[in-house]
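Here's a solo chain for you in structure tokens, the form predicted alone.
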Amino acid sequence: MAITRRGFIKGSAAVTVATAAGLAVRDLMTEASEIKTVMSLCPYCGNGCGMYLEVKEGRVVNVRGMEESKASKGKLCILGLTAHEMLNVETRLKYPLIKRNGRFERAGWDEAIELIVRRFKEIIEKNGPDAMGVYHTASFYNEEYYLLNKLVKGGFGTNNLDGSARLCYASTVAAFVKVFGGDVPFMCYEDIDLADCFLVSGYNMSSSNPVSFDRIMQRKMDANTPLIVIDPRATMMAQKADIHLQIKPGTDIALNNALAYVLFKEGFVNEEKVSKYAGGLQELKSHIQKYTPEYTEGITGVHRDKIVKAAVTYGRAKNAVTLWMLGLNQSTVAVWKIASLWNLSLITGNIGRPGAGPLSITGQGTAMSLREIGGLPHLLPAHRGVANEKHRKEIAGIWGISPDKISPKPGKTAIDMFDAAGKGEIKGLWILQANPAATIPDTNKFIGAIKKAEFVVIQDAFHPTETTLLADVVLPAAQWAEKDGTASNAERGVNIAKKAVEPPGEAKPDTEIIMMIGKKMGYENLFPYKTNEDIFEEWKRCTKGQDCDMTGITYKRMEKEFGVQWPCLTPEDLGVKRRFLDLKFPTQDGRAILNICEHKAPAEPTDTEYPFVLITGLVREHFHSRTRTANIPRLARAVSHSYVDISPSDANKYGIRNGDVVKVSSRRGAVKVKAKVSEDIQQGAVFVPYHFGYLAGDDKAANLLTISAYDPISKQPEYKACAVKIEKA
């Protein structure tokens, strides 16, 4: 085993040469040691990094990176090290809970599964199906996703479905369909290494995907490759950066329209070749005609020079690969800021080729397979709409059920949801492997319609966490290792992570759990399966003919390959790596869309009362509301607790020095947390992690100041700008 630089760690040698030979990696055994290696997926981001489970006596004892992982080659973050330290930790949900007079009490499986299916057909049969709200975590293998996406919307019959990936990635699969007329990623990792400029926007990846980060650093370093970063905060991607474009909050779109309005006046727009391919050139050529550097300076704050340099660095670019994250999908204009940000790809035909384009990693593990399958409100399998007749017929027909059964009516979407169980209009909420209660905005708002459902159902691998507590019925759910499944990741590559040791307790894999409730609720034709290989090779039925086309991929291909890219049409096809090299696009005339967008500042402006704006996001030893994190000593000892980032002359101002309690108020709650005095904030932000839900302290969760206005058209809630005030406590 050996360590690289930077700290991450390199699969053994020993495992490529034993799969080189044709052994199966899962049976590799250290006689020695008597430790077992399986095959498996880090649990965390899209980035998808292989990793091999080194188990013993039934622990998985050590993680290694798996060097043959096209998506991370050996290498390994902080998380993805210490992901196997979540599996039995004193927090791990053993047996069913059914909560009477308000206390949880044990309950074996039979009686809780009987209590759900009666509470949840009274629910349906007196309300009708619509009454019924189901929101999952963006974690799940595939399986897992086809199955519940199958009784929710086969079953039940209603189509509120929707997950955690409504609050991470929603924004870039509308920005999409606007662009390129479906949800379409179409670049690859390797892009990176062959990329000669980098434009990231409104993305940490330091922190947030490591070993991408990496890849761009060791990229930047062989070929002294410039990289541009916009961001209002000097985050470590933002330090490293040539230029760094530190934006007031919200700004974006009047700044990616000024560096448009530069790379037409310099002469890096090919206007007729770029019209070949894309449409709406002229128009938006009109539009950003007053978006000068002069203009722009005095809305985002970036000096007018500074914007010219980093469009010309741009412009000279042969290759370049523009990046983006939650800085762009967290906002109330954020397909726009997304569309604006790829017009610059598209207007410098940096489209269609070899390291060259918009790249798109989520931020959650599995975000691409829930896209795939569904998994959303006005989704069916393979990238088909509930609102289609042709569609609905399509999976009818897998399924084995009356097109009648599937609603043409798109569902709620998250906020929605949650908002019309606060109504009373949704009765009964089914909540999978997701803690809402730390990480919807506005927390109290939620918290307060959760309670006002009729029955909640919360199955999950953790006990107590902020939305358990919330629960009628918890149940046990199994985690990443104790169970098979798989796994597209963001460059569309699927892999198979293999069970390791079996789950703790009474826990039990979600495809079990979900088969119990379908079948208990008189829907066994739904599930006719013995194995997850069944599950898979049902979910392919449904891809063969589409864009997602994975007729070509199987367990037994996937234990021997390592991430085969749809679309793969055969055994013998190797995938795709790269699509739309033609630059033939499924919109209606073949061509992009260049899209105009127009400067809107944030939903919650500052004021007098409340002058400052609240930027939230993530540490890189955390991973969403610390259910996971929060057990890991080492990782719960490098962020203790939460904290407010605040400029100096902020700080001065308020009479506020390092490490003094600060409280933090919006309209709609207030935290109490350390100040952290730092020049990587700007002056009139702040920046406090999400990470603290109520459970680390009810004054320290950040989700209590966010604000629920969200995306018109993603319905992404808008968490990077939001008024508040700050006082000394």
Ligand SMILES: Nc1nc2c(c(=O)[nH]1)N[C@H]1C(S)=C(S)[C@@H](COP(=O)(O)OP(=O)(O)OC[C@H]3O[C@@H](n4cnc5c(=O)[nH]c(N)nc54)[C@H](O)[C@@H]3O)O[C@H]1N2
Contents of the next structure:
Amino acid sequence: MAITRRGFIKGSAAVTVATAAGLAVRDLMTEASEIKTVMSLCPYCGNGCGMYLEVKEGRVVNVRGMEESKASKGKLCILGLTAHEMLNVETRLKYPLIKRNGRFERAGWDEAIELIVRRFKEIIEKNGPDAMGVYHTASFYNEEYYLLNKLVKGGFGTNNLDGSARLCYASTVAAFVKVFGGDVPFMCYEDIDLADCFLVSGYNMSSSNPVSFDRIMQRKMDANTPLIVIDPRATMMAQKADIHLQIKPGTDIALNNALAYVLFKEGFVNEEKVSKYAGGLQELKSHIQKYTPEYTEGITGVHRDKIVKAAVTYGRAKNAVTLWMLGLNQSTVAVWKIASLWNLSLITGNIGRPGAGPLSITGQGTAMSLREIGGLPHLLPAHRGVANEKHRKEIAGIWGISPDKISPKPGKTAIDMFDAAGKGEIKGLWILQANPAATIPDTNKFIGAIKKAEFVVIQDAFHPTETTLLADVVLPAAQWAEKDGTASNAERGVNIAKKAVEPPGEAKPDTEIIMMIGKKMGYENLFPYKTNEDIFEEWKRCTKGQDCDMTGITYKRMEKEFGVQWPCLTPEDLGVKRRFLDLKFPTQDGRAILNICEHKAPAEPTDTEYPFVLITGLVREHFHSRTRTANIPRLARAVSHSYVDISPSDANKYGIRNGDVVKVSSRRGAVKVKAKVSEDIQQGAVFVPYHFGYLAGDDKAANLLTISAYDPISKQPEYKACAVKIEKA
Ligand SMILES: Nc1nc2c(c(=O)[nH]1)N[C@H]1C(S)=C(S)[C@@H](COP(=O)(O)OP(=O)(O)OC[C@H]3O[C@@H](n4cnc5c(=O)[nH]c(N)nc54)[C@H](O)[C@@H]3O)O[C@H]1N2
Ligand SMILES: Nc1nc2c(c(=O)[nH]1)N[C@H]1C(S)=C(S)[C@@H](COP(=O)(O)OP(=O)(O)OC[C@H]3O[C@@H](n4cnc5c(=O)[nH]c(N)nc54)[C@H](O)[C@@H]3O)O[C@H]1N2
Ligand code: SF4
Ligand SMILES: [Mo]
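Which structure goes with the form predicted together with the ligand, now that we have seen the form predicted alone?
And the full complex, kicking off with our chain again.
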């Protein structure tokens, strides 16, 4: 039978439509039919593109780019354009589930919440609040982050609240603190349109942020702007570059120091001027003397002449914008990698001007909000710290609790939190909007740890996921488009995303679920809200007088004005496009800090037994653990299975041909995936995408191979380098 769905006009005569099931014939006279447009934000990456949802008959039937969005100017990438297709799919979780005798059974909300509250209370009463670990996302809305932070730190009384942001952007935040004295990103997207040179390191933007990639390409076309890309792989981004510095994995610091060496030597550093706004110039100058292009060629594998050419191209630019992402963030020397890259902006005076400086774009959609709200183990709302007594008092005042309730001890970061569960120190785990059994490094270790925990609650919009299967209770969450929320994007612009449709079954917004658990645990006083807007208004009170002051931003204003950038003090205040144009930073002497950074190899070097470096990363058509994108047919088809990129010479050496099944093993696990013999990967390295967890097959998950070693400053794991061997399976 043909299945059709026809539009109809409100108030028109009865229309007959065949429903999706193709069976029922209904009188639809009273139903509205015109397309309703709802403003929203793309639920995926940190570019934070604005979008309009087109809603018809209670379903989102289309999305379109929002012209007014400063982040995207009407554009969307393939993920954004197909986002609505994830809403009504079979794998949506519609009811709470409780595991009994190893099997999930459908439960009512009351029963599920009662069980959770009883077990959480038991764990806290018996072992103290630090026996709880809460793991969340960098994709919540402000209201969600705020409530969870308040419940965990102000209710439970533990700071063990961390999440996937640790895997993603922690190193950049730590670098901001180290170099500029605080978590203070200061540029804006428009700076891309004004740059005369782009330096992009460890950021595969053509796949991970196609909208800003397009913007760079546009600027390149308009102004013939040179693009320098640092990446061990020949990604599309790298192939579009004027200069591709194809380093050996993990050798960024040596390369960045060599670029600095050439910049000094060729007279691109105005020492007197730089010393006014940056400290440590002479120390840096003497430190990098050993990083000559010749010496550095030996470490990085990049020809000395190419290093000189890149440095001179960068040095000549009037305004150079620098961008970076996980190729730097996910390393055991991540903070130094980033600081050595930013040294280049600082010594060449590429700072404090439109179109110049380090432009920080985040990975997940609302990572900026997470940082502002302080949903991390050492932070309290609005850039305050748990270790600071004055800060605890201020926040306790707004929360209406005694300051003693907030622990002064920073909580555990992601890897340490799960390790503590593995050791039996953390007994209760609550995981919201994350799929760590697919995304944490060293999956086997993670699964061992979560199995050791006494009670595990997962709150997700889909089931099964690699992590929901390991839970005692699974709670069904409404997702994007099914709830209201606000969020900051990478340029500090605050936006609203409105609810467009009802969630399926009994799924509820995360805010409601957090409040249900919190109230039942006895913290009614923490949740006096009638609406989402009430939550936002209380959050704003935390920002008053802080650097991220949002006093002038309201729900009403966000419905008309797009991405007003904090600080914004009054309703008339237009916000601040760029910060620190006076080159006064929140460090002790007001100057940025030039750091001495020394090259150090990854934690697990290659050897004769494990001779290859494994790089893991993303593809354009999938998002993270694919709970969403695997449900969208055109995306699922585009990349339907995991694979390993191997260079032609290595493939030849091992007798591997395109399409052969290859076993890739590390000291922690092994996968069997199809070989993709490709010029894009260098000899001695292999690449496996991390989107496939164990549900894609027991031997498919890249994170079976990866190592949980992390940067000692940021605690972000080294996903971009571990030692593996390959063999034809
Ligand atoms: N389609 C899609 N888009 C996404 C996401 C997604 O899952 N899918 N996720 C979003 C999120 S949360 C994030 S964090 C971002 C991540 O976005 P990206 O950081 O762009 O993605 P990755 O593939 O992890 O890695 C970036 C590049 O680092 C390179 N690299 C590896 N080792 C090194 C090294 O030692 N030095 C240097 N300089 N480079 C190295 C890799 O070859 C890779 O090309 O993407 C966001 N956008
Ligand atoms: N090997 C390797 N591993 C990596 C990386 C890498 O480069 N290499 N990159 C890391 C990076 S940068 C990141 S950001 C992480 C991502 O790691 P995760 O955040 O763990 O990955 P996601 O798949 O995005 O998990 C989000 C979960 O939330 C669910 N969800 C969606 N919407 C909602 C909602 O509204 N409410 C609730 N409650 N749930 C919802 C989704 O179904 C999904 O299960 O992965 C990391 N893992
Ligand atoms: S670039 Fe990022 S925010 Fe924009 S549409 Fe694509 S995934 Fe969404
Ligand atoms: Mo990320």
